[in-house]
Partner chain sequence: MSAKEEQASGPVMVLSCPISLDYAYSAGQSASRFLRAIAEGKLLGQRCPVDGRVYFPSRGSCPMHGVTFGDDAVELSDKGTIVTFSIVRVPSQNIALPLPYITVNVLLDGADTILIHVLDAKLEDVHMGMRVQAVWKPREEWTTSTANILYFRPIDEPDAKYETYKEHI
Amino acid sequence: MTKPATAALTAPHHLSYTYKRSLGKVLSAFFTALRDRRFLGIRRANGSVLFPAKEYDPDTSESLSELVEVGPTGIVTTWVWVAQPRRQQPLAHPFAYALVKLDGADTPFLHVVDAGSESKMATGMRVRPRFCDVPKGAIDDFVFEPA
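Requested chain, on its own and in the form predicted together with the partner chain:
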């Protein structure tokens, strides 16, 4: 294969847009509570509590409406250490992605644990939330840290 006489042109491209998601009754309550530094799960017909709150039961598709406050502390059920965060990841320094089961919830959810070092992480460890100064009602209003 012959080498081209001139190199191909390259250019940085940036594609971005912001879409607005209308939250509906259940998720509106969930994110409003989050802005107030509270965590809302939702109860299923079998009595178990889903966190984050969902509009529908994932098994039976029944509508759900009984919001239940859970947390704010919880336990790590599994985790992975991010030693070299990429630019758009939640923290600029090393952190863990973990499944955290909040006290009172029956399902774990994926979130950030700002533990400082991998040696501080362990399955079964307890964590507590640390909120930003002005929560706006979004999932990145808080991270977890070792409790």
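Right, the form predicted together with the partner chain is done, so what does the form predicted alone look like?
If you are looking for partners or other molecules, they are not here, because only the chain is given.
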């Protein structure tokens, strides 16, 4: 004999974050540099440079502190075209998400390239940043465009 189905139990819930994160020395310097239209990576023990700057080496967990200016130009290592952006995406018109390796950095990072059309995108292309009028020190203060 099977039991009759019962309604699922539900309860209202509001998710919120009522705290602010302290950025610390490395990330404060990184975001301050963005506000000043500069890019900071960080040197690892093996001499390579990570961008964006991180407080700890992702491979060794070693604390990192030697900030290094990189870029501002770089190359696209791979990309995908967004033909129909959704409301929450960074641009309202078609654009690319790309892994960009800034000059002087050894690691690429994911960011937006506003190329105008898919035909203008290519792996290996050079890009440069285009900053908003008044940068506030956030990762969305800029997009890349073909150099």
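Residue numbers count along the first chain shown, from 1. Owing to the predicted nature of the structure, the values given are computational and were not obtained by experimental measurement. Superpose the two forms; the largest set of C-alphas matching within 1.5 Å is the rigid core.
A displacement of 2 angstroms or greater separates the C-alpha positions of Arg21 between these two forms, with the rigid core held in common.
Note on Ala11: its Cα is shifted 17.0 Å between these two forms, core used for superposition.
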